Partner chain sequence: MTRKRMSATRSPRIQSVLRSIVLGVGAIAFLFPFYYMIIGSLQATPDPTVAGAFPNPSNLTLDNYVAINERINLLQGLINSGIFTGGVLVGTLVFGLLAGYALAQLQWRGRGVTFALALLVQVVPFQLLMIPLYVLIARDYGLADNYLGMILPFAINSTAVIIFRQYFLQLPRELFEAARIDGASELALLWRIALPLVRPALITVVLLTFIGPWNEFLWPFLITKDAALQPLAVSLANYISTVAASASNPFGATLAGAAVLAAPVVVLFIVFQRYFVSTDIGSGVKG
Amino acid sequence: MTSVISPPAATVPPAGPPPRSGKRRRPLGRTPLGLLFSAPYLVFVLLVFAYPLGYSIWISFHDFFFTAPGAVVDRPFVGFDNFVTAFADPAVIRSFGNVAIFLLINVPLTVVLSLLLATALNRATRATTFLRVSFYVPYVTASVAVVAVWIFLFNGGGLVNQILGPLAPDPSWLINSQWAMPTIAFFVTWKQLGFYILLYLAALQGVPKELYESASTDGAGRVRQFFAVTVPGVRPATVLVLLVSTVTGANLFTEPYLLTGGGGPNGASASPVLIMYQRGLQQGQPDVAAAIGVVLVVLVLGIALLQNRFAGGKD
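Is it possible to get the structure of the chain by itself, in the form predicted alone?
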């Protein structure tokens, strides 16, 4: 007789809860120590940036005015009335046009000049430290001191007009409605250039030298290497420079306040932030000033998103 050996029966796992994994979920993430170290800055951002922004949005939709400390007053919801009041003023609309002119001059000049100078400094072999410090000194110098020098250079009898002679504008630069804002844009570009040069210098350290050697072997000259290797290699830094210079320029206040005596002549150099200061503090309309600020934030965010989309791509 032939015996038939049947296969072993399948083992049925016992019913019950699945075995626990050795890894436990951590409520603070994988690096709680890093979260602990970043907590002070997070609190700083919430208190100094997030809370004031949220409070400004609330003020812009209410009838808000300054009162004595501890006073309890009614602040009714007024909808978009503050926005209508703000933008019914031609000075407010003109201030946004002024800052647009400023950005159209300042941002491209900042990107182009800082990249060119950073590339030159990165290749320099002599007096490198001296040149880098020279470009950075205006950025760390107090604006009041530097403004005094520019007023001396660009006033009616200043050095610039003496050099230009009959080609100098009349009236002079800072009291000329057409040249006041461009002059401020050139001043801000010159003053802040050192900071952006340092950003590009840091980015240039990350561009492999082998790429330049390969391009040189293929017969590419300095100009071709600049556009084929340097510009793509520092693209993330370019996006950062675009964003920072745009945000900084949109918050323009000190320069027109000091150079043109508060936005002159006749509001030709007034910026939205300067108008906010005048309406909110000098004229006692903080709700209208908050409405201007909210619109400015929305516009800057829109410009920043477009810059990141078209200049930065998916990076």
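Each form is matched to the other, and the largest set of C-alpha atoms that superpose within 1.5 Å is called the rigid core. Note that the structure is a prediction, hence the values are computed from the model and not measured. Positions refer to the first chain, counted from 1. What changes on going to the form predicted in complex with the partner chain:
- In this overlay on the rigid core, Y41 has a C-alpha that sits 2 Å or more away from its partner position between the two forms.
- After superposing the rigid core, the C-alpha of A50 moves by 2 Å or more between the two forms.
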Contents of the next structure:
Amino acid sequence: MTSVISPPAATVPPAGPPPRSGKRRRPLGRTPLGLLFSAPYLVFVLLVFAYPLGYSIWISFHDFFFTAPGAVVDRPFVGFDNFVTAFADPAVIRSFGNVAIFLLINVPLTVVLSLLLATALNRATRATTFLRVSFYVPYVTASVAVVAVWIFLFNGGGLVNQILGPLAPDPSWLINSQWAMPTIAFFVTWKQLGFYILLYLAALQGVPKELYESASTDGAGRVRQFFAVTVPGVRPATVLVLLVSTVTGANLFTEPYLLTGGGGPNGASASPVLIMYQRGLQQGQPDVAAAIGVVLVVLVLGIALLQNRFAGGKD
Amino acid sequence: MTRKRMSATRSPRIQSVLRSIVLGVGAIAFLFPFYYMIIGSLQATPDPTVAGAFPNPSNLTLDNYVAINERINLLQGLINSGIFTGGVLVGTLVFGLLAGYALAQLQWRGRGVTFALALLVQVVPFQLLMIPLYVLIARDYGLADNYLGMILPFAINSTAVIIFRQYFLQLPRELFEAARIDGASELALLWRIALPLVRPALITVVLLTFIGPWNEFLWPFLITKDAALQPLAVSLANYISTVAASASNPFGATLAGAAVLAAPVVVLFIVFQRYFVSTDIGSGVKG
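Next up, the form predicted in complex with the partner chain, please; the one we just looked at was the form predicted alone.
Below: every chain and molecule of the assembly, starting with the one above.
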């Protein structure tokens, strides 16, 4: 172990082929073994992410249909035909509108509630483990499991309506075309909030304590400090929360599939991914479904760029 | 000066009360549905009234667990979820660990690109991959109704790769140089020196990787039509969306199934909650 600190040790090349000369003889780097170690992961990324990503775009511009394995068929290039077919369908337009409603409720609510709870949790001195566990539990639990409770809570004669009494919406939440999508948005906010609290807690550790102290000596109260120090201090985390909650929202599938029985009532809570499943896999139009997916991703990327522009500031 | 001090001593108390209220309301809002899941799963006849939120000894039963088990084989579902999750864990712990080590401690061409890919992969939305992955895995490779087909898209968790890299980066390089001079192979270094030093990262990664496939619904739902192969999340979802109406107490049975699906993750999480820390997972997402 003494050799650790002796200077020559650092210049001795690692075990393996004897050193001949400079770096030029090593086209794969100093320890090519690293490439071998990473090879399974690289193959995985190419196979499961890169190739399907390209394939998806290719499918969306071709006449693509399911065939028996190994069958060779002609899949002609059709330009934007699949996109036209997709967006001539009112149900598709509706699903994009639905996801917009979802995002308008879910994203701001997520940012405000998770920052509020993370700030409170960060200052808490008692029962912190209990609080942490209770905040994260919905996030770690399967959506399918908690959806079951929400159906029970929000159905016609459910506990929520029992408490609300005459204020309960009619028809009830999940079968009401006005309330179905907002209810799903509330559910997802509740379900995912723990993860964003976790991100904000990490960010809060990085806000320098001196800033609070100097704000305090300047006479700023806690509320002032929150807006003058905390909010700008966690801005990078806010950009991340905006991005992740938007991407998660655009991926919405399980909740409309189960909570509202497949995007009901009458498509009022259908999400684009649900429509992709129905068109692509149930009705055998993978090309149209791929086109919907491409448009959805382009829109999400656009929203993410706008968020980054306006919430990201100069960093 | 005195006025300032007075307000400084008075307001923290109000603030502390306010904070306790916010935290308390939050905790109740997060925990109540879980409490209600258990209460509901034990009711002989469903009681959605306010009184039903409290246990009523005359209305308690375990029949709902028997009822759901008759509709969907709970044990088989748990085994299938276990195989799916176990496969992902093995893939992540073996190949993710190797990649994380190589990214942190070895110098090789393509290291930067690989790290960038690991970050990029996390923002690729699944909706774009759904159709091509289904075409490739179910149609071209013929892996529908197959554990391998279920596992493949999740086989190596990229967040885990980044967390491993982060931990291995913190280990002093001299430690490895010394052992290399002694002629130890890289695998031996990883196994005997690096791994014992990053044990907390291992637990974080196991926890984080576990919840993904255990809770995953969309992909196993697309790829498994054979009920004998479906993970519990899929068979319970099918029960909710189709056969629930025909059971005598559909809520009780559904909630019993939900409790069985939720229990393993919740228990695992409570036991290891201190490894579910913000800094690790934050760095895993942000890179």
